[in-house]
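Taking the form predicted on its own, here's one chain by itself in structure tokens.
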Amino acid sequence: MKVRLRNPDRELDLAGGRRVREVLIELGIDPDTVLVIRDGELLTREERVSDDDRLEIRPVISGGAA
């Protein structure tokens, strides 16, 4: 599967056939710090991804008005 990481931008090829949580563990990414998107749809940590998927992993940014 193709995985596009944001901040810094890069693209990786990883094996599918597993849960999002397992992909994030392989990448050393804390699941609470990112959004995982497939075809414009947010995925949960428990959803399965396949070799044909294209994922985008974006950092969560929070802020607010003073």
Contents of the next structure:
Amino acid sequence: MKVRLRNPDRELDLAGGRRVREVLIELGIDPDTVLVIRDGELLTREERVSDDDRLEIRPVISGGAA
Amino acid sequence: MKCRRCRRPAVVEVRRHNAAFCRPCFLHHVREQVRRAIARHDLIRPEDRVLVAVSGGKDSLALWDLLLELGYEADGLYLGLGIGEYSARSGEVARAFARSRGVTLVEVDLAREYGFDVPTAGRRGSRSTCAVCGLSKRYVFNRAALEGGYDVIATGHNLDDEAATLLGNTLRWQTEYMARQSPLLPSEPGFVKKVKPLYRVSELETAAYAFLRGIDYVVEECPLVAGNTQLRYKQAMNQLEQASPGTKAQFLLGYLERAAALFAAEDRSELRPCERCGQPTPGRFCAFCRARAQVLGERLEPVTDRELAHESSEEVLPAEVYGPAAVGGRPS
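For comparison with the form predicted on its own, provide the form predicted together with its partner chain.
And the full complex, kicking off with our chain again.
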């Protein structure tokens, strides 16, 4: 699964087959501080993601990073 | 996860409300928060001409969109700060939004109108870059609103911005600033009324709103903002919020409901016209004219002790860091 992080822009390869919440825990990201986007749609923490997905994790804090 | 209102699949979770929403219900939820904020504090009257301070970020563009959706006559004001590619991109998205909605964007370029840009001011002046940026925004927004005959200036300060500012002001017991921390600063001679209609909406909600409305906004942060004090306060508040959802809202809304009136007597500055530009100021020259003169190497008369004290505390005013800040040269 390709995961694009912003501020600064970078891309990671992470395992799919789990919930968004678990991906964010692995990255140490507070779910209230980011939008998680897949194919132009927002995902909640409970949504499942797969190895084929491409995610964008976009910070919402002004001055913040993800 | 199901939408609290209609039970369809949710796309946004709002933990402080222990709720999740689908797209239509979330947009309705945000509009209701803003409608309630406007009604509760009489922020905007139906006949008002509103000038929205637009930075190109999620908050100001979401605010502009919301006010238009709610039926207000709202123009935008974009201030070119001269911060390289960041400013270029910010101006582009502000113009694109205005074109897409068929509304007016007023543009002011700091370097063209006032002879300096923000990076230069940060290098040459005694103030921090964020402080002189906030000062310039307050000054230009108020002046543009006065000259354009607008009734209200609306800024995109959200719940997180306001809670972080309140935390900073409280930690330093800056009671004069606390007295003026309100969603509404009424008009005064020389000052246009200033409102913050997003004060009940979190940063996550404004970002989700902008995304779901298809608004192209600048995700990248200002390259000059790294390591600022306001960000540390936000991070501290987010840690508390993660453990106890709703803490930020309780802190800010509780202050506004139950404590703000206790500090009202602290707002006692007396104003007169700046001898350089005519804008209201506690001293002979307003803070903007003093900063500008310093950056351009011009000479102004010495300032009073009171102005110096006022200026030193301005340097750490967190509200100056983010987006369009308070009006004129007064603390927010």
